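The chain that follows stands alone, in the form predicted alone, written as structure tokens.
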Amino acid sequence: MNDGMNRRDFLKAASLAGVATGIGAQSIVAEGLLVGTKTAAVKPVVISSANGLAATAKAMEMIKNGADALDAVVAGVNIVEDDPNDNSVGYGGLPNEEGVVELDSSVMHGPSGRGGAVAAIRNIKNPSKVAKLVMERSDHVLIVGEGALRFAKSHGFKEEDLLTDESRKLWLEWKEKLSTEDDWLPPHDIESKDIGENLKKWLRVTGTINCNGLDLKGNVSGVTTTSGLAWKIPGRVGDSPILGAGLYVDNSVGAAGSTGRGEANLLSCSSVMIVEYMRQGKGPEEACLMACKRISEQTKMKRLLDDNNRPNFNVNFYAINVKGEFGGASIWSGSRYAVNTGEAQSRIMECAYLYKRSR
């Protein structure tokens, strides 16, 4: 026995090592204290993307009231889905090249280490619901496609047209100045520069929400769901739905999400990076400042590149841990964030950035 520690401290630290074996996975010993109850007063938060102010307020309240994170999370970004005012998320999404809305979306719940997501998924309005249904009511994490659209179905979920007047005129507007502006590309290598041009117009075309929550009992959960990429090549899956990139949630570091390039995104796994910063101590800003710094290194096709050789598109990230810390940041100055801490209306934050734009 290490001289350091008598009979009884040894004793008692078996002891409470024994009763953390029998409460179950969910609890951990750690720095002497049993801590996997999560029963120390919590200040709960709730993070998304700029347009989630009316999902952070839902998601709050519910979350005051005793709800489960992720139960909050799915409640708010249902809202925006359900918004045909949106046209990046859910109803009124902007449609794939061939004028179908094709959805994305993942859901990781804290507590219980679980995951779902479905990609490419048509005529359903709430893909948000679909994932947590694919966590909870199947042995898989993501189903794709025609077998997302089924497995809804199978569930009662009703099949709709998810395009409304103003998203089919928006694409109609799109096919008719139909030039180099679409996702179809020559032979190019990494020196390639004057192609793809409509990645250029990436802001104007795109968009996301994720939205992270930690509730009462000190658990996290997250939800990203999308329409993904503008007159996008039909099948093609972001970020949003692939856990590790477009979520990643670790009960015991908290949780982190994106919108922007997914492609970029998808190369770099930054979520999942972020909360592994968080583990070694970073801040949530901090942790999302190095995921973007991370993907602009990464970035090395000319066509994606500014004559400074930065990225010419942008990626946001969204960040809380356990102790109520959020932060956000970007590659490019300009975007924002949603929070709520718990008072009655959410706020608008800027979020950190790699490069200030100049204008």
The other form holds:
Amino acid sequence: MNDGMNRRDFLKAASLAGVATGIGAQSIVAEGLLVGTKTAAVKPVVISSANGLAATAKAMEMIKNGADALDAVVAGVNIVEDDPNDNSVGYGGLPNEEGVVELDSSVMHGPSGRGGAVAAIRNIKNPSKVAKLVMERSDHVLIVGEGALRFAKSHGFKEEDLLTDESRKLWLEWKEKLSTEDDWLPPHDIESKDIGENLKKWLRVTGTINCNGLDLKGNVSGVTTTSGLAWKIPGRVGDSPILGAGLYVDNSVGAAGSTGRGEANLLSCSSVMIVEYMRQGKGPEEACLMACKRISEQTKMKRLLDDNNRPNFNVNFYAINVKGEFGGASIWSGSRYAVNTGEAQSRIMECAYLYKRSR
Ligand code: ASP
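Structure of the form predicted in complex with aspartic acid, given the form predicted alone:
Let us now look at the entire complex, which starts with that chain.
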């Protein structure tokens, strides 16, 4: 087994990721403004994390009907936010250590060069819609916590309990098994002894959706939305709502976003780096892989490294460029992404990776 960066696998995955070529350049007008040089005969594309099959399909359907990429990707991720069975996003998301669901989200709109985000917002099922309103209806870029909730309510959002029964039970199980030293106990009987087991299993529970789209006008936008790390300290903010980290869009280059251990990504601001790598000529997949490498090299704390000095966590990136090329990469093998190029149904693709999991 080769645990190092597997160039052949990487190139194979790169050739699997379809590309659209042969596109001429011309100036286009968006929102009544000349926004720069864009591509003609655009081949639209929508990419997302692997939980976005329905989201990418919805976004592409809207794009094909002429929608702006941001409207399309937000409508796409709303499906996942509303889904009680995806416990990494929106309604049904896994809660913080006190059993309260706190959500993070950001959006970026290429043609207008704007962005908006909310962090640690409670009781609002669709934080991506609120993030979009921060962009459209305030002079701010990021609003957090109580302020974000009040902002959402000012715009008519209704508060609701986001904790589903299933998420509550998972949280309770985590809490009960967390320690043998506290007073919370899982079900046990007269024979039970070690009832604090399973700690490892519950240590890191991650999940998010990032979705980026290129629309028929050649405009690029993206959104990232998440319930963040399960069992986090209340008020913890991950990479998802931080522009440059969990999402970045440049209308002349492309878009990138992430899922996985946000703390690592916050320290490397990988999404903006991926966009910059693409500006320098790298393809989306190679740019994502470069971001993974950067995180790996930047991780120095022993508690975050395995016996071979590789990160003991995963981070995944997804990117598109204005040519309609797309790709994804992760630190560890096994990650996947969803993509829709408008010609067929959304499909799942393997991410390129730095290190191959041994099992
Ligand atoms: N990146 C998200 C965060 O750190 C979590 C995840 O994608 O799993 O909040």
